[in-house]
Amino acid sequence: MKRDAKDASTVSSRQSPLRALLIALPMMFLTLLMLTAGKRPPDPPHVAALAITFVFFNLFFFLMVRTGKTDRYRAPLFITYAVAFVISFISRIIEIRGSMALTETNILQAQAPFCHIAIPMVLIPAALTKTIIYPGTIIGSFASISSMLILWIGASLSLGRGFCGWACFFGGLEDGFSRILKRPVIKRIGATWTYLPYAVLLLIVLTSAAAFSPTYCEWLCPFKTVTEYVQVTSLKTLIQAIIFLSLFLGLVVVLPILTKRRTQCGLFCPFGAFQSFTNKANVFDIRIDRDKCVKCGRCVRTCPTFSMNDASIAEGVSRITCMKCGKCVDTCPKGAISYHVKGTPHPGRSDRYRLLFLYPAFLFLATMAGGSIRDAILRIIKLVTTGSMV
């Protein structure tokens, strides 16, 4: 029987339920240690969480595994993380702070939780002058600036860039909303609007090393909407407020719903710039078979973060801003494209490359997810049985 060209692209990457199980049974030790960190539930809301969470993430990795599709069983989890983690953020900040609004006082005091964007605005001012210009704690609270950081340099060493594709707790809601139209409305954008993100890098960096103040957090981050917020005390702090919704809507919300593209992060992101470097020091990368290649597009066209083009593929590698998402792996006809091992030949095993990779990229996924998803779980069970999630 004659195989179609969609079932040609995975075909080598499948396999048998009974391997897919055998492969998958490591990730279920890992992620039960993750979520229960060896520690027993302490009541049955705890139990519930913990069974959903634990459930919810083995059966897309044991999927991804049996039918070798990538971006398919990433993007639920990736969505329903960036969810998750709203209302979790929300909710934890309300009951320490008692409102998502970030008052002087709070900042005064360090209460900000750390957010992996700001890495970038931190590192020089710190390496320059010994200053963390943050306004939160180094260790022993909640997302402090020293477990971010560890959690960060783990996931460059490991993913690269990969770290936007599968830890980012922001860039799964402009992934979830560049899902909802079936075609994109707008669908050229130009290459010139690509280096953007490394403009706002330069700029942020230089902005933040000469006020000795984090400028992408204060002005331009799209994220303050949904996570926490300067008090709104002021013109200045007014005209912040308009600012972090327009580009919130803008550039999270519109823009990824007309393109189909992650716009926030292909287009503005400075983390996401800085990021891209990293992928020069990962072991893993995205390579184009250029004899099975035969220019369709479907890559170029459907990549979210802008990383395939006419060059790139005429090079057989992705671009460094990629992500590693997979979706120009499960979207290419003729099999083309997959993930490979640098320094290892090419065509090569690339159903045990995709294995290499999805092991420490799930493992991360997992672990900035795990906690996030079980939380949300119990607040909505607390919001079912006692009318409030906090």
The other form holds:
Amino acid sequence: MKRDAKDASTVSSRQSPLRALLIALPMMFLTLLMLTAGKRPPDPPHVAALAITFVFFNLFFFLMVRTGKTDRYRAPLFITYAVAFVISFISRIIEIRGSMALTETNILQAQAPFCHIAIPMVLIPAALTKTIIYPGTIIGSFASISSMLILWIGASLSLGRGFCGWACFFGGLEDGFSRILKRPVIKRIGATWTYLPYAVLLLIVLTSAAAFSPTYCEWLCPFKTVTEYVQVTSLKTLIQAIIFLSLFLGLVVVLPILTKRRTQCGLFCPFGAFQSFTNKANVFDIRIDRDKCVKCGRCVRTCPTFSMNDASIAEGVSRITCMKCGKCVDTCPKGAISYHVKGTPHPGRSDRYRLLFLYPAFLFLATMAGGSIRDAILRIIKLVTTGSMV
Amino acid sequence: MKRLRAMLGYAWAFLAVVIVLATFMGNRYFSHKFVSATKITVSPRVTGGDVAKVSEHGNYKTMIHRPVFDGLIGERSTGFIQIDWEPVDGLPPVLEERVEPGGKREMAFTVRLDTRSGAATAKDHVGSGLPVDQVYKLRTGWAVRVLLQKGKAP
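The structure above corresponds to the form predicted on its own; please give the structure of the form predicted in complex with the partner chain next.
Following is the full complex, with the preceding chain placed first.
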């Protein structure tokens, strides 16, 4: 164990403090630019929220570069992002609609914020009818459809399924729960289960096209529990609410705790399955140096989305479902796993490849999460000073 | 060839940062461009479709939407028509409106909404009831959806 740890430290891409600072400087500039959008904060609470967010992100980026550990410093940011998102989202929804409940009238008036998970469901009807089967606004409002589609295109081109590990505002909830126990209670999950997200994807794409409504959002989304619950007015809405709550408790809370994996992302999420295909067209991937690999199986046991198995190790590349979180890279005792830029030699300049990936991935995370974290800080300040978050 | 592939790989990797910056900084611009290029709208099954006729009644007005039969490919055999009531000075306790879906007289029916109870009924010219899909209490008014069958007079 001690030898493993020593091996790991010798193979990690540590940088000297000065070099790490120099590498982190452009990120400081970029995050400041993205967090402020070139505008000065209007009052002291906004200045405080901006300062805390800026320091928080850049400290973690510096540590990421300095220590050579990716997931160790990604995870706290990602979890904070998810919690801040829930606080910020619920507060905004209450401000806009007066309640967290999504009523039939809200749906008629297209007042539901659009979410990336709905993207696979809307594409076929959009292509055939030029209409979006989602009760949201096309442009200009909070989480409008066009704005989320542009974010998704940008994320797919720059990160592929890295979106799920660096930008998804729900993933951090499971990530947090999966880190509660030191060891997993459920250790083995049959490989067949990892194909379930593709089945869910196929099911919801077909049923949404047939019913002309986003069936996953209506029946299967676990995250309704922490965003906008459906108002219970009938037996149908009662069943929907029970399904949402059960899926949330099962896939986002209990199973991640017991398995130490992101079970909703790895075993259920149709968007994750859909996003896996964008990995094929993305320049970054995770490679395994078969000469260095001692087949200890740590990467297989720790991968949150079941993206490492014996076949992928033999092939020298993670499975298509990899979300590039870097957990396997951090865990490998021999430094056999590394980030890679397609087209470049492997094994090659793995430090350079890692930094080339970290820049867009971290910037995406900082920009997406920055808004939610700043808003959550402001709302907490408001709660302390006025007794209300909205 | 290997060198060229490596150069392209590095170029794309550098471009990834530019893509992220453009995604966020140009989000508004790209969103508008995307919408104007694709002409995409929210489905009429959600919004109720375009308003085909507006009837002024002094202190309130009625907006009758076009009948919606839109399906994935072509039109469906079943659909609905949405009727909205919007107050100018306030709504009366009972609202009544004669509706001719798509301007077809033979399809005409009368919809009646009691704003105190939120109950709605729809009846054709011989007094037979039509199925009311849903009644919605809007921020400033009411909306009712009446189910229709394509090509069939009520």
